[in-house]
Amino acid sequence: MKPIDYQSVMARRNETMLSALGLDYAPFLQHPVTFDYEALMAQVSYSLDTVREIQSRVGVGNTALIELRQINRLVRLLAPKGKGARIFVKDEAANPSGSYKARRAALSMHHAKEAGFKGAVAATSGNYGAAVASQAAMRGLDCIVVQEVFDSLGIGQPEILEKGRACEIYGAEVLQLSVGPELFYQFLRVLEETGYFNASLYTPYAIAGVEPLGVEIVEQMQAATGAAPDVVICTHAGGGNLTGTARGLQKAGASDCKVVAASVDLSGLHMASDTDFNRKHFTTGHTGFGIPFAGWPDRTDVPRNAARALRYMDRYLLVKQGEVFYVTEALARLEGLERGPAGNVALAAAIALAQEMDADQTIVVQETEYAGAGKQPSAQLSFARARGIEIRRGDPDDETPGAAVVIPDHPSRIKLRDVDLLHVRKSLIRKAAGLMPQGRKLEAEDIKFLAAETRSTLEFVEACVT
């Protein structure tokens, strides 16, 4: 019997993940930094058309594209003359499990079934777990979701608890843990003990499953407006959402479309901190994931992350918690669409961005998600008050994560705040250089890889490490 202490389990991580995926990462691990990213993605043996067919058979994809006409009227009232781009939203809440993550899960679960696995395991705060559970149920596969839920007092956040209930209704066994390093340890133990498929968010299958979303956006926008969108905004956390969508846009020929990331600003809160865990009010799409994953993608449950958002990101915007709560209600009251907070992160950014774009331009917010009781602003704000967090109206720029949530007192308060991508690029390059063996410098191949990884130039990479 293999030892199950923490160090032993973690030491077997590559062996465990290899057997749980049937995908050999060894060719991509020969160098501490450089690998062939497109060769990794080519491990997916399904063509784009085949992926779309697989998803269509289980009711995934081909979701509606909706123009937000009332919000667009509001944007043009706020914008300077001649400004105010049209905003459209891709209604991914119509997927079987209520979010775009059904796309990632559909291809992964198809592959798991074809490869002969009896079940699947996912480590997730919830939406993806529900998607895996739903897709597993369609294929007669077992499903286990390992979910980080509680602080040390046993208190769970409403949105995370809501997502756990969603996983259970599809028949998944949900292992709920307190915040801390044991999540990955328990995930590996479950994989070893069951022999189930590793339904990671970060495999090539999960990313390839999102590519049809980008293709659909182009097809539907061409039908609606005669052209691809000028901007697509993606809520950004681990990077798979943006990566897969951007790759789909490229495959559909929309090379001029700008891809913009948006995250909730939770600066100062640490995601692995017991005391900070319940002082945030968004379980995904925030800077606690978005910034570190953009700056270093390979911090995941697979040896090489197929979600590499910095390769595709043209701009990265931050919004405040209060702005997302405000926009969630605005979407419901102005458009009659009750949707959860994840997509509304990107929508809040879109409302501000549209005001600096020309009136004949277009923006697509590429996802919505379902709105269960635990995702409602009322649930989150009541939970915040119970934690001693101040809730008030005013200027969201006065918000302090973990201390105060400021709801805009007027829609004009919703603003753009740019992340310094130059800094993020430099940080990634310097971290990569630090992984080189002592006495060995980056070579031409490494510099070329890092230029692609950061959407920069060979000269920029060389300047960062000299």
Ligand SMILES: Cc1ncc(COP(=O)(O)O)c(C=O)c1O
Given for the second form:
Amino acid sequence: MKPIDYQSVMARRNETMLSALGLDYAPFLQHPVTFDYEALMAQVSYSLDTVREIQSRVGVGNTALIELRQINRLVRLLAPKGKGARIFVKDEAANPSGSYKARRAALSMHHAKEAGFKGAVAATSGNYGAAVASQAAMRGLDCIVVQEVFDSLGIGQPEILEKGRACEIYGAEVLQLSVGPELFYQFLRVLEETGYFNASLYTPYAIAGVEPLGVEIVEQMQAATGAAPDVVICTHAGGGNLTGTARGLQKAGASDCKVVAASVDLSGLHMASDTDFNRKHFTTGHTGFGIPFAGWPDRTDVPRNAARALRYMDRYLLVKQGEVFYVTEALARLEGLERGPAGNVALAAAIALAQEMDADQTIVVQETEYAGAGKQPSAQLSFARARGIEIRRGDPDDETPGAAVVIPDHPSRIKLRDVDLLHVRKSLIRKAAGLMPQGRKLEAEDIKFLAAETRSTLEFVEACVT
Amino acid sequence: MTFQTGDWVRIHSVILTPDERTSAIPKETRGVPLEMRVKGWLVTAGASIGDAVEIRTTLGRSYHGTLEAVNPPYGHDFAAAIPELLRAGEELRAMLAEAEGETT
Ligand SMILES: Cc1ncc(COP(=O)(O)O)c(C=O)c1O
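Please supply the coordinates for the form predicted together with the named molecule, as a counterpart to the form predicted on its own shown previously.
To see the whole picture, the full complex is given below, headed by that same chain.
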């Protein structure tokens, strides 16, 4: 029997992960930095139309696109004359497990079944667990979800408890862990024990599964307004949401459409801290994932991450927790749509951005997610209040993550806050250069790769490394 | 009170003790064990809370740990309304209604 202590299991991580994927990453690992990203994506041998068909057979995709007419009226009241883009939202909550994550799981589970796996394991505290569990159930596959849910007092974050419950409902075995990145060790042990598929969020399948979302946006906007949208805003964490959507937009020919990322600002809170864990009121779509993943995508459970958001990001906006709660209320009150937290991050950013854009322009917020116990502002803010976090009205710029949530006292308080993408690009390029072995320099091909990785130019990359 | 084989229970176990944890985490996290909770059907007969037991999960997999709870509630709910948000909702409605008044 193989030893199962921490060091031994971690030392076997690469072989364990690879045998659990049914994909050959070797061609993409030959150089420390550069690899053929499109060839990685081409490991998914299905055409876009086939992907859509696979998904539609399991009720995934083809969600409604809804114009937010009342919110748009509000935006026009706030915006300077002639400004105020129209905002539309893609109602991804209508997917089988209640979020766009069903798209990622659908193609992954299709692949797992085709490749002969009997079950799948996912390491996720998010909606992806329920998505994998739901898609596995549809195919008669076993599903095990490993989630980080409790602090050391045994207190569960309400939204993650809800996600765990949803996994159980779909028949998954749920391993509920306390705080810490060594969750990965437990995940590897389960993969070794079961020989199940690694339903990583970051395989080419998981990303190709999102592409139809971008395509649907273009088709539906063309039908609604006669043109592709000017801007699509994606709630951003690990980057698969944005990457897949942007690739879909490109495949549908919307090359002029700007792709904007949005995350909730949780700066100051440490993601691996046992004491900060229950002082966050969002479990995804926040800077704790969004910033590190934008700046360096290869930090996951696969050797090369297929979600590479910086390749597609035109702009990256931050919103405050209080703004997202406020906008969640607005969506319910003004549009009659009670929806969960993640999509409302992008919606808050859209409300601010629309005021900068012309009145004849359009923005698509590319997702909603399901609402429910644990997920609603009532659950999160009551939980926060019970932990001594101050909740008040005022200017959200005064918010301190972990100490206070400031709900805007007027809609004009919702603001644009740009992440400095030049800085993010530079740091990615420098980190990549640092991976080159002693005495080996970045060649022309590597510079080209890094320019594509960072959505920049050859000159920019060269300037960063000299 | 003792519980029967076949009761739906939750067990608790320690995956890593503090000294087995990675050094790349904040000290408050390194100071506590990495713990795991799993639910399943009780295999051990006549066990009480706190006993070392075996369970079978819904997938039929076996786990050992300390019996912590029998059919525990999920423990999350909608909690209470947030008055700050209720007021914000009313204000937004009023703003749109007022603007309507101006244009008609
Ligand atoms: C509903 C929802 N929206 C958005 C995101 C962010 O997606 P990504 O992690 O791919 O950036 C997530 C997951 O993290 C999610 O569950």
